[in-house]
Amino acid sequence: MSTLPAHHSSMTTYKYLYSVIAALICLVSACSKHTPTEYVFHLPPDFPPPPVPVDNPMTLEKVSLGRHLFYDTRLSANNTQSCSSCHLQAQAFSESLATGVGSTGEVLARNSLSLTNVAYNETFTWAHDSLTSIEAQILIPLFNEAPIEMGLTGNEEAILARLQKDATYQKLFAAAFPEQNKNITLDQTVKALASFIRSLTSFNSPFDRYAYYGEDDALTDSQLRGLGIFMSEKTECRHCHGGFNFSQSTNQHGLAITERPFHNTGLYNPEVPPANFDQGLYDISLREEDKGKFRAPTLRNLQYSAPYMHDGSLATLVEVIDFYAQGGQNLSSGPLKGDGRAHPQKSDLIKAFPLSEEEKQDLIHFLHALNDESFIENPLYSNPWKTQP
């Protein structure tokens, strides 16, 4: 009290004391605020981390929140579906259906892609050259109306209210976004989901142990022969599925492979295209040369992510290899009847090649060496809810 001027009234004294106490409370509150913990990717020694947006840095708290959201059916308008409904961990975060099914039962046009190492993608979805971030891609399943997937459009406030009422989410959002207000937002939700998906890295396959950890015996003789076939000019596999992620669409340290990672593989060339025929990248770009072009996905964890191709039309790796060995597909009947091998936009890299049964088995064995069992069993990626809400 001796620091107060003598002429101050008692009311002024109280105001002064109140301001001091308020300042102390603010100081204590600021000091006690939780500082988010930087997320550290689990990668091979000296391996480049994936690019991370400046406005959405990776933190443990954000990844944890995103993991809860990923497995939560409350994120769909009708409480029936979560992100994990179409991206199952046991299947390398893909699914066994040929094409996905939305929360209202509408059948989707394309196969649900594996999320393995998706953080390294330069583009997202099967055929969209302007989707270059996970955050942007997430908006499609959340808000898509034709067909409906999660069904957030028009239901945003109701869905956010569900999350806001949950005591677990109140804590998780506060920890992940400590500098923001207490109201849960869609921006926070999308950023947290993107952070969890970005954390889904897989680098513990036999190939990884051979290539990055110096285990010379990690691959069998058959797998080594298959690696040689994969890298050969005969099969051309490496041109579309090259690099550490076995995908041409790869971005690391902000430096992307400049080639367009979209290709027409000769899968279809219908004589009379159905009204709803999927033209791939053409449906976005409207460029004639993009008809039938789709992105070359990663080949990692292939054993778990069947069926294959953008429409899930090839059920096994044997079918996939036979398809490429024939230089495309010729359908003699059905609504997509036609010779895909003769498609005018088919990639020059897709051409028939001879392959003995032994070579085919060696190639399949090598592709199996890209499977990472620890990825599909990693508890850090599993459902954090004991039971789905």
Ligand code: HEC
Contents of the next structure:
Amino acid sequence: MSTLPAHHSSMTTYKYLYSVIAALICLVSACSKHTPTEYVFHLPPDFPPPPVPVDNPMTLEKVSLGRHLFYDTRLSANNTQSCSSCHLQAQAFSESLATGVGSTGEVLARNSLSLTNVAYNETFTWAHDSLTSIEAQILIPLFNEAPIEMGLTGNEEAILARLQKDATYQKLFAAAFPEQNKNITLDQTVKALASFIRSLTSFNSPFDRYAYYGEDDALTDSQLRGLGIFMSEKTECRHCHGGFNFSQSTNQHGLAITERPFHNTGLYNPEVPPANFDQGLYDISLREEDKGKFRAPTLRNLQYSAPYMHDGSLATLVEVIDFYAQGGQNLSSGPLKGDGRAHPQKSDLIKAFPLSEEEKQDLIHFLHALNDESFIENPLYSNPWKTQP
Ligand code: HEC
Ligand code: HEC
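Provide the structure of the form predicted together with the named molecule, given the form predicted on its own shown above.
Next comes the full complex, and the chain you just saw is listed first.
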């Protein structure tokens, strides 16, 4: 009997060790599923984080799930297309086609937008004034029927069943939505995708190092001269491409809503408009003054996101700058023949200006100072599937 206390105490030690090990295992795997980890944005020092909807807080687990979904062709009805088919990381999450092509081959009217810092966007797509959340925007590629993009309409149940069958998704969904039951839902899918899109921040360009990290020599002399031209009253670029995202359409925490970020730049003014002519914001609002108005897109990562404009019609930055220097575009032939410079809704800020060859180069060099190579190489944003699912 005298051995009992000793035996007992060693049992206690084992039990203690066991509980410590169990707690450790719990920390690294099973139990951590019940407490998702807060996502911390990758931003310059003291930079305001983007707004996040209260019903979809950012967590590492949701971002990870969203990243898997973003790169998964099983999300389109016919298994051929993922979000990444039109939003390629190497192209700053845009694509090199002038306009996108959906999963069934239908051609889209517009150029795929870059997904650089879209968490800060006040509105979404090239021209929509009431599409104000990523969650709402995502329903378009998923459900659009004219043209079909990913073709979910009528196929929701089948697609969710596909995901439900996959052991990887069972784990990822359970970790991202621990409080909900085992059935994968469309709402969870959209929330996770939106969380991944929100995580796509890009603040490591030479301009950022100059402006936010205090690296005085991050910009070349030519880029600094280009910055001056960009800010000048001559070119007016900064009026429409203002703010840290060079898009005007940004919505930071605590900042009042900015002015309406839609403008007619004098790109087109067809004498005989084709039937499917893209009128931008007018197609949504049906207000005469909105004809030909589009959102001023971000100017970050332009090196990767060519071609340019809502229809991908300008191939290079030289073409874009020549376009502005002429105060718009006059087409003397083709289906859109007509003088965009004379469009009645053209912005007053678009007017021809003289620009020497050297000034043009400086301006282009400045635009290239907004390229962030680490964005297109960031492993956290890349395809997480080792083999194609
Ligand atoms: C067939 C090509 C295609 C696919 C697939 C596609 N997109 Fe897009 N995406 C576009 C185009 C084109 C636009 C611009 C649409 C417009 O302006 O009307 C766009 C715009 C966006 C925007 C708005 C960006 C901004 O700055 O306003 C977001 C966000 C987005 N897509 C996310 C996604 C997600 C998430 C998926 C997958 C569920 C997806 N896209 C699938 C082509 C595509
Ligand atoms: C009146 C507002 C306005 C002014 C001024 C302006 N832009 Fe723009 N910019 C826009 C709008 C709107 C678009 C999209 C037009 C479209 O797609 O039809 C755009 C598109 C662009 C694009 C294409 C981006 C992409 O991803 O396709 C570049 C590059 C650009 N602008 C650079 C400049 C430069 C440089 C200046 C100064 C010379 C300038 N902008 C002046 C409103 C403006």
